[in-house]
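Listed next as structure tokens is one chain, alone, in the form predicted on its own.
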Amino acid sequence: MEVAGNRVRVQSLVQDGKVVVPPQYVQPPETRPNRSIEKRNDNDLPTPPFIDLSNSDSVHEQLEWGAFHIINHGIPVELLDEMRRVGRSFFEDCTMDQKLSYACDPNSPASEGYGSRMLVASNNTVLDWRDYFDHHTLPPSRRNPSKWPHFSSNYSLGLPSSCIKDAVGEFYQNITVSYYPPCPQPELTLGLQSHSDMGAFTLLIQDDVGGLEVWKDGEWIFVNPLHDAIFVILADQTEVITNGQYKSAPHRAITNAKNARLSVSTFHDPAKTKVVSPAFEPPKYCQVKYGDYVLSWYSKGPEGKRNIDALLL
């Protein structure tokens, strides 16, 4: 959410030569990163699994992580590279005036365009060290149909493979290109605060800098960038539909002092009027109209998984 009349962007702070992080970007001690990006992942920590879409026999076990890489996905690497190139070009080759001509609506949360405050519940919330460009794409029914991989008719949850698709209904999609400028004090900031995504699932690609972390078994796990892979993050509505058997994955982004980082996330969500409920009895979650869930998410702020925890029965 943009602050009315405030067009300050994180990138402009870096370009102005700031050597100290402004106070509004300083995280409280309990949420600051506990390792630098240069250290990457500890050798004794697990890493997110891989799913090879040319061989889907072990999909169920991998989904239990809530976040995983997919390989052999059929999307040309050249297309992924072009998305990364175009995204970086917007932030690094356009002038600030050119970028501000696409500025988000300062009075509307999650509006399309160029901004810095999408995940902010109030003006008192600590800010993320991130700028972004958000584009709301059309529902699939208004676009050319996509080719999706075909899996076996049933997963081990005992549900048809179309269960989540049917429960969500017509997907709505938006693409967010996130740009994380170098930070003079990365130990004090987060590029993106801890949260679980509100929709059904997210597809993400990142550049070779890295900075994405996923919460797993009480640890923040660094997601090493994989150039050819797509990273999948299960979101809150999938957790509701599967009655908690597949969990949405809390994640965040850390910053670094040397290199700008870019990531591209594609969010797949239900229609705002869609009522989402568990597919199993007895239900562990309340049913919820997705539009109401989104409003709550932006009103209260993300803070890990507290929004979906509020639905627990």
Ligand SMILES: O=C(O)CCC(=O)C(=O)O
Second form
Amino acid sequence: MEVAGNRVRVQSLVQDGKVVVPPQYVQPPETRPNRSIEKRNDNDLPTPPFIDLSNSDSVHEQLEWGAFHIINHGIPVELLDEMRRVGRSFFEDCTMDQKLSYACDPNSPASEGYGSRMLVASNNTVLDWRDYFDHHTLPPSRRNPSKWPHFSSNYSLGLPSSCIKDAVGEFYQNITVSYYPPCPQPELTLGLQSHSDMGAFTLLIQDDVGGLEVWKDGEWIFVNPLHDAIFVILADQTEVITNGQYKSAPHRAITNAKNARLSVSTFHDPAKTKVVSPAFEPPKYCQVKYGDYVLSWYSKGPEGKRNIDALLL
Ligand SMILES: O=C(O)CCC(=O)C(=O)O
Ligand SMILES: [Fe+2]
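Could you please show the structure of the form predicted in complex with the ligand, as a counterpart to the form predicted on its own just displayed?
Below: every chain and molecule of the assembly, starting with the one above.
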């Protein structure tokens, strides 16, 4: 079994041929995904909406979901394919030693690099069945090419934005490639625990395996992987800026026994020094310095939307 700083990589558990999930990864009964695995093929369930960027008349209602596909976004599908290809290649073609040469600092939350415990707030947290590679991409001054494996320079999606961008100021962008090895007992685990993203918004592409779910009206809704679309997830600072008119979307990833799954998320966040406040009166949320929000998020752990709910006035 491969470890780095006593941190086990999930992929190496699978390569060791484990058929039983180690106890640190077993979710308590109330957060296990069994219900949603049964229901994911149910055609009566709602599915996240589409926003066609070439014809965006009904955007407002769609944003209620907090998460939606965008199509006709103008980003060449070849670039999206290349992101999926290089992400998978890092996990599947590099040796463990090569991957560990990019290991993140196990003592620092959200440090960039190769890791497995991004959302682990304490020793009691149930571990996610996921490995990831995280990299700082914007602003350009944060980029350190020596921390990016030699596979591609085309890693920035960058979409135009207006209101949120004005409130956020200069965007800080991270890219996280998540790799979910097949899990021998998917009904007991989560690839990634329920959370809302802490920044402004996230753009996500995934391969065709599927596993992302969004919480909507009391149910976990499976997000069908769409090859050409980009999935947008509104994050907590958008909820603050819009004074709750657009809510951040709780989401999680489930695992499966057969196929490794890959997703690539780009997170768009304010600078740590930026004070974010509602753009409407009367404010329903306290203003918050983004750096303080991040610290609290990592020290308490996400647990659904507990951090954004703590800002409610
Ligand atoms: O892998 C996924 O589909 C979800 C990834 C995610 O939510 C995250 O990295 O914050
Ligand atoms: Fe997320």
